[in-house]
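As a starting point, one isolated chain is supplied in structure tokens, in the form predicted alone.
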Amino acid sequence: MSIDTLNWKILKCLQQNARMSNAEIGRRVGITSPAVSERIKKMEDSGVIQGYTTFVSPFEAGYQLKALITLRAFMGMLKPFLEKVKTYDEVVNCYRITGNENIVMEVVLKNQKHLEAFIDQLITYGETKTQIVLSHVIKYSEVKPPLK
């Protein structure tokens, strides 16, 4: 699907508050509710906009570490820990990724004994690599049109 200029203004609206009503998306960008709704339906059926969430504070709902850990696998581990890797409540966010390391994981954690324990799981899988997150720099950053 071609995304035009009217499209990305709507999808900014979404990306900015999904919960915004279709009417203040049709003000804002300049056309009719239906027709906002018509494009976002169109959207979502060409994958273009994949669904919709909630983002929760990690450390609001009880963890007091945040952790970016990357894995370089074993040989002959790589696939067995992808499907792992699914299984993890930790983990928030996983990359497989190019380089020295297969994989990059973000990670959510109670406290340093939980990330130990949760290292001495990944370490029968390949050689880990962990950092601890201070703060976010860029935190849920809209996608924005490509530069052309």
Contents of the next structure:
Number of protein chains: 2
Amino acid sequence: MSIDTLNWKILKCLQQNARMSNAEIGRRVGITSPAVSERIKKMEDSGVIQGYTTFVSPFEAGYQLKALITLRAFMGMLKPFLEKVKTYDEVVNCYRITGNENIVMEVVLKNQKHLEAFIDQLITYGETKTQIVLSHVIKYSEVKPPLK
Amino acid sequence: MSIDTLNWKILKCLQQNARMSNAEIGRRVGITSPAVSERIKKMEDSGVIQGYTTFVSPFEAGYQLKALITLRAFMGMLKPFLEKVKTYDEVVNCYRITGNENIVMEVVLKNQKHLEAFIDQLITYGETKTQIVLSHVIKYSEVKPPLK
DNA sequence: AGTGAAAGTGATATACG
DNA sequence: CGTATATCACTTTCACT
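For comparison with the form predicted alone, provide the form predicted in complex with a further copy of the same chain.
Whole complex next, starting from this chain.
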């Protein structure tokens, strides 16, 4: 499915505020709300739109620390880890990557003690490298139409 | 602000589907829709809720590649970079981190040529390390209440 | 802080350019 | 693929608890 100009405008609205009403989107992009509704439904069905979510401040939620933890899995431990990682509440994001390391995780933690305990859980799966997040320079920027 | 059990239930709904109606949330958590509305407003005002967004599939949008690019900024180049990075459409996320490197970016790219061109733009700011994302093991998992 | 009811607004289905 | 209309659902406000 290719995304036309009108759908990109709708996606811009939805990425900025997923709770914007179809009527409001319609006003901004110049069509009626049933038309907006139909276009959104098609984008959901075709997989262009993968869902709608809410940013909850980890800090306000009681997590004082954010970190990126890289894992270089031991022989035969990658698969078990890929199952195990789904059970960690601390992991908000996890990628498999190319290169010397196999995994990068974005984790939220209450404090240093919590970080230490979390890393201890990983040592059976591989070697870890931890980078503390100091600030979030760009927060989940919109996906924009690629320049041709 | 501390988050009570009811608000955590509301946040769970909103994180799973930001476009869920207040009425539907009310049915699930056991209060009326005006009460849901009021609680959500307070969480928005206090910063617990930082916004609502839509996941647009980068692949469907025309980006075939996702990568994590780490930057080790040259002397005096970190500040200029922090300004410049905001202008890159390819960067969907950017963190300042501790350690040998200063910056990690999550970027979406059309193809290898695009990746090459993008990295070339960075060489004035510092040394880069690129890790191609193979798969997204955990996608923006919910923030959950930390176990006490 | 939550409920219940009234008024306004939005969503959805259908008929039709 | 879009609009227009009608019906139904949802949001918002407010008096009350």
